[in-house]
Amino acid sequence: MPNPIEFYFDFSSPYGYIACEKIDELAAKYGREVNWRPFLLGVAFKTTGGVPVPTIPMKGAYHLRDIIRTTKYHGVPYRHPTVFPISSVSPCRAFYWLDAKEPRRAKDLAKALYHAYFLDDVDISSADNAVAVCAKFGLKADEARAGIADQAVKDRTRAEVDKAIARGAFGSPYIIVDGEPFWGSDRLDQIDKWLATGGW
């Protein structure tokens, strides 16, 4: 059985959103599973000294152009959020709360959270809004709210973020195939070739 692909992403990352729409189909082409693992770029930035690109003069304006161009290139629908970037703590906790109970559904919840943010302009940094997305997804709102606030879920989220950074995840998406790291949705073609050839 081939190793699963490790998919690290932040819910505020448009490039992570692009990858989330493509990674499972790409992996299935080669008989691979994907381990979805959201993490917090803000924590990674504290380690690397990085800052959100939209806050950097000149780069911020280019960044928006690139996002719009890249989503069109990949055929992924996109609406730039009113609030950008955001803290992704609440959606990250919502994911790990559900992942502990129903890991296969957690992936679909991740997509629902991404769609709420990048298609419906819902600020999912708010716990109330993250819970509302969970409810629309078919989960019980009171259970989702309790899950996001649960200390065990907070501890799991912190541990997963630490693991991601220990694996080298400094940006989103950060995808590892058999130990080989690929950063960015623009590396999906390289991942395709790597899987096809066993590396080059």
Second form
There are 2 protein chains.
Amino acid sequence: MPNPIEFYFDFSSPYGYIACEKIDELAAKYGREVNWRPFLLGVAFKTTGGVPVPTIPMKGAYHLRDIIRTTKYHGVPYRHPTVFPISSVSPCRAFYWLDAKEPRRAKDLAKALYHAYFLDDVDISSADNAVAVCAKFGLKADEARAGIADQAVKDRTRAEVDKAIARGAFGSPYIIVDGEPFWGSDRLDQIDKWLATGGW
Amino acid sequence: MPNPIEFYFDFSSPYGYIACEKIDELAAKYGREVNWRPFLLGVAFKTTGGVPVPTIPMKGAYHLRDIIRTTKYHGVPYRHPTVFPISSVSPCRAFYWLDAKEPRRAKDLAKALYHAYFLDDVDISSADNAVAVCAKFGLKADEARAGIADQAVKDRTRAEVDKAIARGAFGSPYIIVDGEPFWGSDRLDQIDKWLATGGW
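Previous: the form predicted alone; requested now: the form predicted in complex with another copy of the chain:
The complete assembly is shown below, putting the previous chain first.
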């Protein structure tokens, strides 16, 4: 079996969302699985000194324009959320709660959470809203609510975030193919060639 | 006449160098001219709070790897300079000195300066080395030396840097097509489509 592709992303990241829409098809082309691993960019920022891009003079205004243009360029439907960026702790915990009991479905929940935020303008930073997305996805609301609040899920989330950062994830998406790290949805073309050729 | 493409770049920027190798061919495909406009990223950083990427934990190590991989991906010859990054004031002044008297040749001098830095490992931050590149390019060394030191050239350089920043350039390359800004050599594919379609 070839190595799975490691896919690190933050639920508040539009470029992570673009990658979420593209990565499975790309991986399937080369018979690869994808390990979906949400993490918290805010924690990485404590190491890198990073700040949310929208707050940066000049870059912030460009960033919004680039998101709108780039999603259209890739044919990915997008509506810029009213609240942006957000803390992504709740959706991250919802993911790892489901991942612990039904790992095959966790990826689809990640997509549902991304769609709620970047298509339906649902502020998924709120635990109530994250639970509502889980319910719409077909999970039991009370179980999802308990899961997000569960200490074991919180611990697992924290451990996964630490692992992501230990793997080098300082931005979103951060994608590792056979040990080679790629940052940004604009590296998907290089990933395609890397998978096809084994690297250069 | 269609608008020229505005090409802002810093002589210390590997991604600016990639764009320098690609932009003329891309523009020619659509009958466009390119206005080459070197600027100083360090001055933009005073507004954006940016810092040289190599100094950033995690991101710095990735950055170097990405440069090597991305230049190969684009088929652009590259040797990572011994001294990196550098202050690009001297090459910037050399460019605007020549631009004032022989604007048609300034672009080719920019390429020669980039090649000296990113192929031949010449530290072009030194005025002596920048002059040596000018001499090798076919200009008179004493004139180039006087040009770089000339107050009018310094003032022009300063004014061009201010203009670039006023146009929004916070990174390198920063390329404007009919008012639409694109940051990074990884936006050349979008620029191609933008020129072909008039935007979306």
